[in-house]
Amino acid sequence: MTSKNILTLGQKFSVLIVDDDKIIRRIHKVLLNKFGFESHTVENGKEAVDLYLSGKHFDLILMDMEMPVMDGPKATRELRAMGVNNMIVGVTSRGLDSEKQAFTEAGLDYCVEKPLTSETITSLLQELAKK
């Protein structure tokens, strides 16, 4: 199934991009919008948690690992403890398997390296379409 097939299913997915790097947030937002996502961005994990506490909801959360205020693993643990069961994907520039494993154990569905690629987004779309 290609991204075009997935998009013709009539479903528009919402995504929350959580990253302290303004350039990465912009790159990911533009790329995700090309795939038909409705995207929202925040700068740290606390802002992501606060959005959910205010009643917001997203189909997909792209969570950076290292951020000021509240990092990705802590934010992921808090979101899961709040009952958030949407797909949370860790996005990191770290290549060490041990660091990715620790991040994944915080409650991620997947962990990918940044920046996102079209192939990664297509794969995530396929997973979202299954839910």
The other form holds:
Amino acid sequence: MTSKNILTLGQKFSVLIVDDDKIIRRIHKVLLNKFGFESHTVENGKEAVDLYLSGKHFDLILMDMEMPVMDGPKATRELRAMGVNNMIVGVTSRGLDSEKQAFTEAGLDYCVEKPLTSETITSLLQELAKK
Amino acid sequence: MEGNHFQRQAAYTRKTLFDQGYLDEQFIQLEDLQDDANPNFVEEVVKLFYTDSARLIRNIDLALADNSSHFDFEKLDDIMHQFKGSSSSIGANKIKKECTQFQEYCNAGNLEGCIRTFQQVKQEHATLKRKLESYFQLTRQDR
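If the one shown is the form predicted on its own, what is the structure of the form predicted in complex with its partner chain?
Every chain and every other molecule in the complex is listed next, the one we just looked at coming first.
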């Protein structure tokens, strides 16, 4: 299923981009907007948790692993403990399997390498469309 | 006629940047995101990189100048990890490779290797900036 076919289902998904790197935030925002996502960006895990505490909700969270204030694994654990059950995808440039495994065990649905590609977004859209 | 000349020069400059290994596939990903809604996206992201990386370079320089008895290689590696990540985001292939070399010296606790490699990192950083500025100038004249 191509991204174009998924978008013609009429669904517009929302995504929260959580990353301390402003370049990654900008690239991912433009990439995700091209796929029809409504995107919102924050700089660390605490801002993501605070957004959910304020009542906001997103279909997808893209969570960076290493961030100041609150990192990805901690934010993911907190969100899951709050009952947040939307898709959370870890995004990391660290290559070690052990680090990705630990991040995944914090409550991720998937862990992918950054920067995201069109192929990765298409796969995520397919998974979101199934839910 | 003049437009074609700048177009050809821009295309040649771009090809050279890839052929000489300065840029990789990620730069093409950025170009694919440029459209009417984001007409200067590539240049914008590259400018963001150079602003942000200047800060990281300063931090690494300060960390390398640390004369205390216990040198913090972990802190150095963390800063370099950020720098490498940003470099990867714009497809800065040669910078990324030098960053990887730097991290290897960090992991080995080799301060001299770190200092030497960081000079290479800064050199590649400056060279790419110069080349991209020339390239963007050509693309602007082509419009």
